[in-house]
Amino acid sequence: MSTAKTEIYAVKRDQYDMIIGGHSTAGSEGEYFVTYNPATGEPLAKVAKATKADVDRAVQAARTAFETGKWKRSPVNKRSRTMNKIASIMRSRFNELVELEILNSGKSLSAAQGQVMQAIEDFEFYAGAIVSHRGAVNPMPGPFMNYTLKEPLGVCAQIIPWNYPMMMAAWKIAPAIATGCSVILKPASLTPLTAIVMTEICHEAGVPEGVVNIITGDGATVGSYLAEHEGVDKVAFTGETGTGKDIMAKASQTLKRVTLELGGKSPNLVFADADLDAAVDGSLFGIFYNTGQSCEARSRLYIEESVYDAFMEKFVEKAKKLVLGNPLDQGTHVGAIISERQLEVIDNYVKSAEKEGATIALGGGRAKVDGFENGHWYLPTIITEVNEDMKVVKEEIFGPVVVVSTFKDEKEAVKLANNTDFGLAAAIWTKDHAKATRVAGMIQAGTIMINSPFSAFPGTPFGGYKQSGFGRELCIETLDLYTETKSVVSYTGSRPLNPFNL
């Protein structure tokens, strides 16, 4: 096992180590894995692979850095500075990172270039957000005074999914150091690259050694061993909905604190008096942006009947001219699938409906792209005369799939809509303000969309109903969710207290 204290590094590079206690390490057993470029199905880097050593030593330099060190300490302008350093080094590297980003999870380059910008944003966000995170002064009886400071949690062990690496490691990263609190860092073994150079980053920028770590390797070992150790105080996990309850199981033994953001089948309504134009494209974007690999994709199409024949005509017609091929090109719409194995499960999903007596209304098979041939691809897919009941209705496909549906009227549409295991996030598109405003009242999800198909800015609030999760990432209330709440009562009477009268 090989150690060197970290230092500036060129972001695209044959290996890749972890980084613990504020050095680059190899595994305890030395040993490496690879990952791949998805586009070209080649090898990209070679990854040190983490054992359960490799945890404990993680979480003893998180827990030292913590209980021993002066970043939770730090004034919180200092830590606030320090984080626009972190934002300031990414932004000089963009091209860079967004290169590797691509390379390694195969998406286009307009996504890998809103979702970089993003992991910067995130960090300057918290800059600015612990600056204004305080404690309050309550009212109280007579000579009492009350009042509570926000202080971080401890330890806190992140684990994030493969497809938006970079940006779901500022996600975790950010608010965590904001309030002082040490991290280890698990990213996606498929994904992990931009993660690792975010950490490097996150020392040259100044933050000390041991309060960013990363461990690189099988979920399955790691991550499980993460949620159950008992040296972390709480874990934060984004992922499939059934690993975030084996996660949740785990942390219980040791009650750790748990942030879940899971999965999603998300419904998007179009209603007659919607324009049609912005709701085709806007459709369009829900659920094809980011090859459909998304949480909150909008894969549930549901469009009220007197319009349905209208906008399906525009909506096929559009999805007929996204362009799949090389995700480093500008014009690229559609990135590869991030690996052999989720490509398998989209098409038999796809066969499952075909299969149900679903109708194929465009693509439903893989793709081929020239230069690409050994990549990942699947085209576009559109489905229509779907019933409920459907695995492709009711189960999260996490690819370029869409299922479209009809509603008769707004108490339809919102049972439609809520028809579901799961509660992320759904759209409507309306121009009635007085409908939107009641429909999404209405509807079971973390984030509504009113004619957009944005669904995260930093600053706003992110995170699930139901099996979708609970607490919300992206926004202030983050920021509590890494920090305990330490209430102090004080008496100031000029008497002495003698409560039992003796």
Ligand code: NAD
Second form
Amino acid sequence: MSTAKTEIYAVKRDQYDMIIGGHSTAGSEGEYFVTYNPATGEPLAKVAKATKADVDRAVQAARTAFETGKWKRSPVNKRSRTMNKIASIMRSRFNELVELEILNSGKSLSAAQGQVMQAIEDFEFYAGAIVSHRGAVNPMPGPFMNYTLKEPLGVCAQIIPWNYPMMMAAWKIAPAIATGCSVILKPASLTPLTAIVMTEICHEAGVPEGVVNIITGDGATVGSYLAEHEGVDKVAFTGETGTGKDIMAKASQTLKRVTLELGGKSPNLVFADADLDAAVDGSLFGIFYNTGQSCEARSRLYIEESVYDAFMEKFVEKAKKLVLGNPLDQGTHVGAIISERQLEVIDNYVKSAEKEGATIALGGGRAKVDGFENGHWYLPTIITEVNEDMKVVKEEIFGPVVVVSTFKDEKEAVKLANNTDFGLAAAIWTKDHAKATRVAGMIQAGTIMINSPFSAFPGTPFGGYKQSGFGRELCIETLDLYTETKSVVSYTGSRPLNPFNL
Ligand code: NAD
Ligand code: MN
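Given the form predicted on its own above, what does the protein look like in the form predicted in complex with this ligand?
Full assembly next; the chain just shown is listed first.
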């Protein structure tokens, strides 16, 4: 299959190939791997398996596209229009994209709808933002002038995780191509399908060949090779903190630009003066949205002592009402876990908490879901009576598991919130605006939510402090992370300069 602009392709199909230099292609060895439906455990489609030779091909295609400059030198309004067209094609195929995202990830319908919509809005946001992305004119002494140019960085490798397959692909591709860069996207092997279709849509909308390439395959071979490849100018990575460290080390060999969006263990602080019902609802969403498989999951819940009992009674009662069911149903709150392996990781964490003396207040094991007996499901789980040294409090679990503890005052709340190597997000629940502002200023995290269950919208910066990574996505500033600033100094005087006095 080729990706000629006129081709009508099915969003849902049995086989998905890579796209290199504008053409669909199998891997150089002709191998395929199988991707599954996590809710049922059944095979969903076969996907081309990339080799190092395919990475070389993709880097070459991206380099050629960049150097010939058909995209980067096209007028900014044209790039902007093309990106709006990508968004409008995605809109016209919204329901199919949502369905494919659900089948490949096991997430619930409402979660998938929100995320696919945000992927669309990301392209629209950057279509608008790029038009006003500009350099500056800086003061210089005498008859000199200085202006700066924002030039696209070049060939960008973008490596993404499985928890928000389509949204992460948009967070990566949209700002990069807005600036004129070429990209090689490497989606997670568990969830490659919607990113492949998104790449096809980029071509349908008129992005020239070689500007957006997608290769599918093993992180340890293909992803790692991209991170060290001499032909790559930048690596943008989202995933586990450990993988991020490995990528940064490899990228250092050629001083690639690096941005990293890594793990989290975000605190959720409920003060005694909060609207308790809103705090309960927001805290449930904060941990159980996307089945807890969120980098910004509020997985450490700290309650002010005086309202602990009142809060917990409502929190546990409402958590019992969460519906695990067919991910394609509107009424489902909590979807499947991505894989059997991840299910085991989660269960081992919960078992370790029990062994260390914590109390499992709710859940704590695999869930049985009618009609989905062979899928990967875990009960929404609430763990109490924990201390700060327990593994479940320190490490990212990446599942529907929250640990709950108390604080006695504002000072202790801040201390506990910051007692982590991570710094991605935090939530604060209080009606006292001055206190909320104070605490927001003291917490070391890239995103703070005040009385809000939601954190990420196109335009709002998203990224980490500490070991949650660096760089910001989803915002205007991201454009600077895909460009170099060139400073041009010009002498504008009429008298020739003779600095050596010769
Ligand atoms: P992961 O690190 O296992 O894999 C992420 C990607 O990297 C995949 O495409 C994988 O194939 C690839 N990869 C694996 N090993 C590699 C290597 N050695 N070199 C290069 N590439 C490699 O992450 P995951 O399990 O897919 O996703 C879960 C993690 O992602 C969690 O830690 C979560 O917090 C994080 N995450 C962070 C954000 C954020 O914005 N900060 C957003 C979503 C997810
Ligand atoms: Mn992983």
